[in-house]
Amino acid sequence: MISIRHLSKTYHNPDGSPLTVLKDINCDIDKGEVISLIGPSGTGKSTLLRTLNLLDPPTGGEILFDGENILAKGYPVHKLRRKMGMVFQNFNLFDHMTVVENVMYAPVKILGKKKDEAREEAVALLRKVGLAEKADALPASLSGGQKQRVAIARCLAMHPEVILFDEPTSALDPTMVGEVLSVMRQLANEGMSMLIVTHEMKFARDVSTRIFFMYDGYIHEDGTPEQVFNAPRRSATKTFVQRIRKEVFEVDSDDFDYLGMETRINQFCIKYNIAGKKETAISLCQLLMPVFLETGNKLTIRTTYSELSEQATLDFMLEGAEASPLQSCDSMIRDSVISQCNGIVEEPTSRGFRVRLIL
C-alpha cells in the first residue's frame, strides 16, 4: 500500500545550519498491517507520519502510496487526506461544535454527504468508541480520553485507507490511556492500517504486526514484536526495549521524609499505569523501613518497573549486612510481607545484602 524510498528531512536552524531527522527511510507498508514506531524522543518518529501525509513535506526521496507518486508535482492532496487520517496528540475538536457536529463535519463539508446521511453515520462511529450518548455535548465537558476517541470516530468518517496515530495517548491522564488504546486495539482487530507513534510498549507488542525502532534518522530496525522486543539484533533496540524506570530514595536516617517518598512513590505508580501496586509498595514501606532501621546500616529503597517484562519490583539494600535482614524479622511481619508479593528474592551483593519484592 505504501512504499517508501530513500525519504529524507532537513530543517534548518535559527542559525542557518541544517538539521536533518530524517536520512534515509526506506520501507514498504502492507494493506491490514499494524506497525508501532518506538525508539527515543527526537529521533524521527512524528516527523515521519508528517511527511507521510504531506504535513510536513520530505526534503527528498520517494513516497507512492497505492502505487502513485504523492511527491509528483500536482498530485492532488486532498486525495491523499481522504485516504490517510491522522490522529494527533491534541485533540483539534472544534469547542463551538457538539461532539456528532465534530464527527459530521468533514464529510459534509469534503465528501458531500446529506446531514442527515452523517449524523447517521456520526452516531453509530460514536457508538464504536463508546460514546453515543454523547453526541449531542460540547468537547469542553468530556476528559481527555474522551475527547481523543471523539477524535478517532472523526477520522474514521472519512474512511481511511491508513490512518496515522502521533503519540494519541501522551497528552491524557494515566488513568484515561487505557480506553484511547481499547478503541485502537479494536480497529486493529478489524484489521485496520495503522501506523503508530507510541511510548506504550506492552500496547506496541500485542498490537502491532511490525515495529520499527527509529534511532538517529533511520529505521534502525524492522521486525516483529517478537523479533525486537525478545532478541533485538543492536544493541541500541535491546537497551530502549529494556528499559528500567526507577525511583531511589536513600534512607539514612530517623529525619528522613517518609511523606515525601510515599508521594513520589504514587506518582511513579501512576505514571507507568502501575497505580494498583502503589498501596501494596507503600504499605511494605511502612511495614520494613523501621525494621531495617534498627539494624543500624544505611539503607536504600528502590522501586522499579520494567516496561517489556511488566514487573514492579521494590528494592530494599542495606549497606554492608551480610545477611538477609528479612529472616530475622518478627514472623508476623514475615508473613505479612510475604502475602503481599507475589515473589521475593534475597540476594548478597557487593554492598551488602538486598532483598527485591516482587509487587
Ligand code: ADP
Given for the second form:
Amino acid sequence: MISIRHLSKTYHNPDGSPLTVLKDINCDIDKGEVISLIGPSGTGKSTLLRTLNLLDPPTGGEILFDGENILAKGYPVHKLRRKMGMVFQNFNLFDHMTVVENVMYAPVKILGKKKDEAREEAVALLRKVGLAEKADALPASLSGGQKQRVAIARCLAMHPEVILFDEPTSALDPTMVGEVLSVMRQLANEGMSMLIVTHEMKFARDVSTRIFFMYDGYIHEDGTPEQVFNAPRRSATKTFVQRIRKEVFEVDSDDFDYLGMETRINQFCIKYNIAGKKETAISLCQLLMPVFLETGNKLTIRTTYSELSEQATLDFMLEGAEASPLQSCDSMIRDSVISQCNGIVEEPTSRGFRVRLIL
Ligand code: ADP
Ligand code: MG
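Can you swap the form predicted on its own for the form predicted in complex with the ligand?
Complete assembly follows, chain above in first position.
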C-alpha cells in the first residue's frame, strides 16, 4: 500500500544551521498492517507521520501510495487526505461544532454526502466508539478520552485506507488511556491499517504486526513485536525497550511529604497499568517506613516498573546500612510483608542495603 524510499527531512535551527531529522527512511507497509513507531523523543517519529501525510514536505526521497508518487508535482493532496486519516495528540476537534457535526463535517464538505445520510453514519460511528449519547454535546463538555474517541470517529467517517496516530493517548489523564486504546484495538482487529506513534509499550506489543524503532534519523530496527521487544538485535533498541520506569522518594527530613508520596505512587501505578498494585504499595510503605527509619540511616523509597517484563517493585534503600532491618524486626511485620508481595530480595549495594519487594 505504501512504499517509502530514501525519505529525508532537514529542518533548520533558529541559528540557520541544518538539522537532519530523517536521514534515510525506507519501508513498505501492506494493507491491514498495524505498525507501531517507537523510540526516544526527538527521533523524528512525528516528522515521519507529517511528511507521509504531506503536512510537511520531505527534503528528499519518494513515497508511493497505491503505486502513485504522492510527492510528484501536481499530485492532488485532497486525494491523499481521503485515503489517509490522522489522529493527533491534542484531538484538534472543531470547538464550535457539536460532536456529531464534527464527525459529519468532512463527509459533507469533501465527499459531498447528503446531510441526513452523513448524520446517520456519524451517529453509527459515535456508537462504535461508545459515544452515541454525546452526539449533540459540544467538545468542551467532554473528557480528553471522549474527545479522542470523537476524533477517531471523525477520521473513520472518511473511510480512510490507513490511519496515522501521533501519540493519541499522551495528552490524556492516565485513567482515560484505556478507553482510547480499546477503540484502537478494536480497529486493529477489524483489519484497519494503522501507523501508530506511541509510548504505550504493552499496547504496541499486543496489537502491532510490526514495530519500527526510530533512532538517529533511521528506522534503526524493524521486526515483529516478539523480535523487537524480546530479542532486539541492536544495542540502542535494547536500551530503549528494556528501560525501567522509576519514581524516587527521598525520605530524609521531618517535613517529608508523605501524602505527596502516596499521591505519586498512586499516579505511577495508574500510568503504568498496575493500578491493582497501588493499595499494596501504599500499605507496604505505611508498614515499613517506621521500621526503616528506626535504623537512623538515610532512607530512599523507589517504585520501578519494567514495561518489558511487566514487573513492578517497591525498593527501600538504606544508605550506610549493612543488613536488612526486616531480619531483626517483629516477625509479624515480616510475615505481613511476605503475604502482601510476590517476593523479597534483600541485598547489599555499593551505598548500603536494599530491600526490594516484588509487587
Ligand atoms: P519525535 O516525534 O520522535 O519526538 P519530532 O519528529 O517531533 O520527534 O522531532 C524531531 C526533531 O525535529 C526534534 O529535534 C525537533 O525539535 C525537530 N523539529 C520538528 N519539527 C520542527 C520544525 N517545524 N522546525 C524545526 N525543527 C523541528
Ligand atoms: Mg512526536
